[in-house]
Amino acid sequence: MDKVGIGLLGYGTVGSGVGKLLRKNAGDITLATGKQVTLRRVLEKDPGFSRPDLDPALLTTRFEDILEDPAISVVVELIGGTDAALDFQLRALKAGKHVVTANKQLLAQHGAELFDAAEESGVHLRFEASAVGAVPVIKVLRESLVAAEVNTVFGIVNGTTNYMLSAMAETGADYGDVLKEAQRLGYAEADPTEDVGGKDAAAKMAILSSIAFHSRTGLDDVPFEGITKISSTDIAHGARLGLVAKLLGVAKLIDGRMNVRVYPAFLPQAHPLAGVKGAYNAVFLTSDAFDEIMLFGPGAGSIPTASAVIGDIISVVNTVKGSFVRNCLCYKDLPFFPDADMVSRFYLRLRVMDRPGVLARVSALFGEHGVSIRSMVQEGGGDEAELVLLLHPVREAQFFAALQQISALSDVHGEPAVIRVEGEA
C-alpha cells in the first residue's frame, strides 16, 4: 500500500490533536484514502521538547529535515505567526509539497503570494481550519457553492468573544470580569487582543469573502471593531428591547462591490444566530440560488480544529492531480463599497442632563442629517438621565455626522454607546 508522509510544524494544542487523530483513526483514514497516512517528522524549535504521546525519533529542530525528505508529501503548518510560517510554507510549496495550514493571519496578509506559489508548483494549499474551526465553510464555498453566486457571508466567527458576550448576557457581569473568567477557563489567551479587538475575526472574514466573492480581500481591507466597549448596561438594555449582542463578521456584495467588516451588533432574539452561545461559531451564507444556508459548530479547540486539518490532508491525498483548483478562485478584481454609504440601523445610548429641551435638541440634529428615530426610552432621575434610542435604517455617513454634533452638546456627557442592529426586528 502507498504511504503518505506528513511533516508537522508545531506540536502545541492543535498539532498534538493532529497527532492524536492520525494515530487513533489510522484505519479510518486508510479506508478513506486507500493509503497509509503517517506522521513522519515533527518540527519543534526547542531541542529539549518532549511529549509522552510523541515518539522522540520523530522530532527535529531543522525544517530542512522535512523539506528534504522525499517521503514527506504534505507539510502541516501549525506554528502560527507570519514570519517563520511564511518562509516555511513558501519553501515547502516551491519544493513541490502540499501545504495544510490553520494560519488565518498569514493567509489574510500573504494569501496571494502563497496561492501563486502553490499554482506555480502544481500543489495544494488547504486551509479549512483557518476560518471557523471544525465548521466546513471553506469547503462548502470552494466546492459545493462554487457557482452559486453567494452574495452575503454573515456570522459569528470568533469563539472567545461569543463566549464572553453570552456570559455577560447570562450573568450580568461586566466585560473585565468575564474576560478574566474566559482566561481562567482557557477560552481566552493570556493576551486576548486579537480576539476581543476583532482582528482574529477580520482575518477570517478576509479569507471567507475572498472565496465567496472570487475577489481577493486582504486583512487591510477589513475594518474591524471588537467588544471592548460593550458594557453589561447595553446588554441589559438590549435584552429589554428583545435584542442579543454578538460580534459579527459581515461580508456583502452590493452592486458588484464588496463590503467586508467586523463589528458588534444586536440581533433580534428570534434570529438563529442569537441562540448561538458559548465558544461556538455559526455562519450564514445567502444567495439568490439557494436563499440561506447556516453552518454551525465548534470554532476552536484542539480536536475540532485538528479534525479540520485531517479533513484537508485526506482531501489532498484523495484529489487526482489536476482535478481540483489550487488557487483561491480569486479571478475577479471587485472594488470595495464604502462603509460611509452602507445603510444600517443603530442602537444609541446617551447620558444627558435631565432638563427640558435636551431631547428636542438631539432630535433636531438627527433631523438635520436625515436620521429618523424609531423608538426612545428615557431612564434615570436627578441631574442625569439615559436616553436609549433605536434608529431607522440610515446611511452611515449621515448617522455619524449627526452623532458627532450631538456628542459635542454640553448637555451630553461621556462617550455615546453605539451598536449596529442587524436582522429583522
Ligand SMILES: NC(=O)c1ccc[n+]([C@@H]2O[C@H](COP(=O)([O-])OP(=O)(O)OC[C@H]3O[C@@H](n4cnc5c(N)ncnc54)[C@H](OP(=O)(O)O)[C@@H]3O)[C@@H](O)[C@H]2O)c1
Given for the second form:
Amino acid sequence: MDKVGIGLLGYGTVGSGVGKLLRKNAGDITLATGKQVTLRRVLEKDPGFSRPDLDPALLTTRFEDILEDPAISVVVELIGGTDAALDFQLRALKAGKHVVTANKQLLAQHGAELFDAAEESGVHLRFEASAVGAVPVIKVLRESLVAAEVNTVFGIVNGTTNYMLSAMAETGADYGDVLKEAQRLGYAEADPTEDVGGKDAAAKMAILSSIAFHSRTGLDDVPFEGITKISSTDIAHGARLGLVAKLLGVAKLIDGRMNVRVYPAFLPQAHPLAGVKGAYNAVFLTSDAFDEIMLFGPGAGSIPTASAVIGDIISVVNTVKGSFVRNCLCYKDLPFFPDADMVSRFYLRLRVMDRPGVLARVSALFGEHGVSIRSMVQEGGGDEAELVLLLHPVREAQFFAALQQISALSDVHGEPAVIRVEGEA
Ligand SMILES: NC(=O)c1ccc[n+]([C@@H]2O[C@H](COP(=O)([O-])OP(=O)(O)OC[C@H]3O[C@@H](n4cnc5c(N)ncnc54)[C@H](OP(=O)(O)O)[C@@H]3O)[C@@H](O)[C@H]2O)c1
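With the form predicted on its own in hand, show me what the form predicted together with this ligand looks like.
Full complex below, order starting with the chain above.
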C-alpha cells in the first residue's frame, strides 16, 4: 500500500487536533484513500516541547528535517502568523510538496505569491480550514458550485464577535462586560483586536470572495469595521424594530465588479442568519442558478478545524496526478465596485436636544441629499432625547454627506450610531 508522509508545522490548538484525528481515524483514512497516511515529523520552536500524545521521536525544531525528507509529500502549516509561515510554505511548495493550511491572514496577504508557487510546482495548496473552520465552504464554492455563478457571499465568519453580539442581545450587557466574559470562557483571546476589529473576518472574506468570484481579493481590498462601537442601546432599539445585530462579511458581484467588506449590520429577525447564535458561523450564498444556500457550523476549535484540515489532506492524497482541481481559479481580475456607490439601508441613532424644529432640520438635510426616511422615532426628552431612524435604500455617498451636515447641527451632540441593515425587511 502507498504511504503518504505528513510533516506537521505547529502542534498547538489545531495541530494537536490534527495529530489526534490522524491517529484515531487512521483506519477510515486508509479505507477512504487506499493509502496509509502517517504523521512523520512535527515542527515546534522549543526543543523541550512535549505533549503526552506526541511521540518525542517525531519532534524537530529544524524545518529542513521536513523539507528534505523524501517520504513527506504533504506539509501541514499550523503555526500561524505571516513570517515563518510564508517562508516555510513557499519552500515546501517550491520543493514540490503539497501544502495544507488554516492560515487565513497569510493567504489573504500573500495568496498571489503562494498560489503562483503552487502552480509552478504543480502541487496543491489547500486551505479549507482558513475560513469558517469545520464548515466546508471553500470546497463547495470551488467544486460543487464552480459553474453556478455565485453573486453574493455573506455571512457570520467570526465566532468571537457572534458570541459577543448574541450575549449582548440576550443579557442586555454592554460591550466591555461581554468581552471580559468571552475572554474568561475562552471565546476571545487576551488580545482580541483581530476578532473584534474585523480583521479576522476581512481575511476570510478575501479568501471566500476570491474563490466565489474567480478573481483575487486580498486583505487590502476589504475595508473592515468591527463591533467595538456597537452598544447595548442600539441592540435594544434594533430588537424593538425586529432587527438583530451581526458582524457580517459581505461580498457582492455587481455588474461585473466586486464589493467586499466587513461591517456590523442589522438583519430582520426572520432572516436565517439572524438565528445563528453563540460562537457559530454561517455563510449565505446566492446565485441565479440556485437562489439561496446556507452553510452553518462551528467556525473554530481544535477538533472542528482539524477535521477540515484532514479533509484537505484526503482531497490532496486522492487527487490523481493530472486531474487537478485548481487551488484558486482566480483568472478574472475583476475591478472593485466603489463603496460610495453601494446602495445600502441604514439604521441611525442621533442624540439631540429636544428643541422645536430639530426633526424638521434633520429631515430637511436628508431630503437635500436625496435620502428618504422610512421611520423615525423620538425617545426621551431634554438633553437626552434620541432620534432613531430607519432609512430607505440610498447611495452610501449621499447618506454620509447628509450625515456629516446633520452631525454638525447645534441640536445634535455626540457621535451618531450608524448600522447598515441587510436582508429583506
Ligand atoms: N484555533 C482555532 O480554532 C483556529 C481556527 C481556524 C484557523 N486557525 C488557524 O490555524 C493556525 C494555527 O492556530 P492555533 O490556534 O492552532 O495556534 P497555536 O495554538 O498558537 O499553535 C501554534 C503552534 O505553532 C508553534 N509555532 C509558532 N511559530 C513557530 C515557528 N516559527 N516554528 C515552529 N513552531 C512554531 C507555536 O509554538 P509557541 O506556542 O511556542 O509559539 C504553537 O505550538 C493559525 O493560522 C490560525 O489562524 C485556528
